[in-house]
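So this first bit is one chain, no partners, the form predicted on its own, shown in structure tokens.
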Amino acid sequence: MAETLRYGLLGTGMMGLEHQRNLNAIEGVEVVAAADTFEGSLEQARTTAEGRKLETFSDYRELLKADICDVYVISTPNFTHRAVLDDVMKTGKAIFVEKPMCTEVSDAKVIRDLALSYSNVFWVGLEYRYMPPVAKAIQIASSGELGDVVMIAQREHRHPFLVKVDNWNRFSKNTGGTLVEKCCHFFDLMRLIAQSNPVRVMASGAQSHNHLNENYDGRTPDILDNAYVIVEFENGIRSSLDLCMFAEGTTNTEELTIVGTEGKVEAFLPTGLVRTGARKGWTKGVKEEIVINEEVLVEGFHHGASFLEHLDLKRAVENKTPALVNAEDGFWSVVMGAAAHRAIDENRVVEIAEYL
């Protein structure tokens, strides 16, 4: 492997360019190639290269054939991930695949099983765990300061889905559905904090407002824009998600609360506030701090989380150590999202065993 890690971007849409900007700021890393079927996206990648040499391809398979990369970053549309991964895993090179790992549980299971014996780093882009205030809250919970964790609650009140090339993200068939496409991040956090696997899911949700007046070749978008989800874990911990995607009029778009037997911690984004309270002190036991991470050189779309994740990915590739966010994490985040969609569609409690 070369002294400088050579990265190839498979997909140069919004997230592909986000990865490129992060990698541009990391020493010992060079983005040397990019592939995308849309010339406009490739042109943006050339601009984002800021004078650095960048070979571009209209077909990612031609990029793979060139064999000029040590690490491949997959940011193609969700529904292509399984096929792209099948090809990229044949190279034996280090892999970073954007969330969701796959759109279907069956595909996620196959990739998870293949990744178990993969000879190189296989990393899934579930970067919310790297957001500095979230990481701080998780550290406080895992330290035992809150006692035994009992409940986890997350809220995301945000803007609608952004427009993407050919509007592929307007349809559940392409994305896996909102609770897979977007909320796999939150299900990953639930499982990480609970340190346990889910056993059942309850949910209520709908498409109440967004994209209802849009029309694409006679088709109306079918993606949910609001939901409540409750997940129960093997160890008895319960977690909830409150999602609304037409709630831009707010200060903090994301909130995380972890409650234990001795206290609770709350994290808020984008303000960066982390609030910790001890039961024995009541309101006098509450501490507040603004959490930032000085390592972050590129804030990007996720408060520096993607940059921090790439630092860890680079270390894993260089040191030949396992991914810190792996295919097992990717698999479970898809399963939980799929179960939440089934709970809504069939109006019932869904047992995770149905997917296993």
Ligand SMILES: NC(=O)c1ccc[n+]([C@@H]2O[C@H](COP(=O)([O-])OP(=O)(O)OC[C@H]3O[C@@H](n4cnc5c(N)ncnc54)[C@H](O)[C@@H]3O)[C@@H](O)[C@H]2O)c1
Contents of the next structure:
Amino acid sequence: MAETLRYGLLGTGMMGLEHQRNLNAIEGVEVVAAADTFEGSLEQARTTAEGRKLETFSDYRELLKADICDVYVISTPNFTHRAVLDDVMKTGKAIFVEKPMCTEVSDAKVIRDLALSYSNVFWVGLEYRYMPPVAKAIQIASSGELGDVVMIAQREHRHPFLVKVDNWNRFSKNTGGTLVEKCCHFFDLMRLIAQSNPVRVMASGAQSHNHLNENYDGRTPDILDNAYVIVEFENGIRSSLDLCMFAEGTTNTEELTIVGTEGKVEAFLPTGLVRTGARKGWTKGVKEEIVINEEVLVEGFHHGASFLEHLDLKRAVENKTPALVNAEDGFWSVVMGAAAHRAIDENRVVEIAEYL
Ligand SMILES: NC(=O)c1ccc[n+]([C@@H]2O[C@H](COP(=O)([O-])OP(=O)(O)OC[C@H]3O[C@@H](n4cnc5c(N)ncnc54)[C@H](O)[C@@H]3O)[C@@H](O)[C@H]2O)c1
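Switching from the form predicted on its own: structure of the form predicted together with this ligand?
Time for the whole complex; same chain goes first.
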């Protein structure tokens, strides 16, 4: 392997460019190639290269054939991940695939099984774990300071889905549905904090407001814009998600609360506030701090999380150590999202065993 790690970007839309900006700022790595079916996205990648040499391809298979990369970063639309992974995994090179790992549970099973025996790093881009205030809250919970964790609550109140190339994100078939596409991040956090796998999911949700007046070749978007989801875990921990995607009028778009038998921690984004309290101190003992991570050189759209994740990905590739966010994490986050959708669609409690 060359001393400088050579990266190839598959998909250079919004997220592919965030990866490129991150990698531009990291020592010892170089983005040498990019592939995208849309010339406008490739042009943006050339601009983002800021004078660095970049080979560009309109077909990612040509990029793979050129064999000039050590690491492939897949940021194509969700519905393409399975087919793209099938091709990229044949190369044996390190892989970073954006979340959700894929859109269907059946595909998630296949990918997970292939990834388990993959000879190189296989990393899934569930980067919310790296958001500095979230990472701090997780560290406090895992230190035992809160006693035994009992409840985990998350709220995302934000803007509607952004415009994408061809607006592929307007249809559940392309994304896996909002609770897979967007909320795989939150399900991943639940499972990481709970240190346990889910057993059942309850949910209520709808498309109440967003994109209802949009029209794509006679079709109206079908993506949920609000939901409540409850997940129960094997170890008895319960967790909730409160999602609203027409809630721009807010200071913090994301809130995480972890309550244990001895205390409680809360993390807020984008303010970066982390609030920790112990039961015995009541309100007087509550500490507040703004958490930042000095290692972050590029904030991107994710509070530096994708930058920090790239630092760990690079270490894993260089040291030939396993991915810290792997295909098992990718699998479970898709299963939990799919189960939440099924709970809404069929108006019932969904047992995770239905998928296993
Ligand atoms: N980790 C995160 O927080 C986060 C945030 C946003 C998006 N994402 C994920 O990143 C991926 C890309 O999303 P985006 O927001 O950048 O979308 P986007 O539409 O901005 O970019 C997708 C790009 O892929 C290209 N493309 C489509 N099919 C292709 C193919 N077969 N081969 C090569 N290129 C192809 C499109 O032309 C486009 O340029 C999705 O999986 C999405 O879920 C993750």
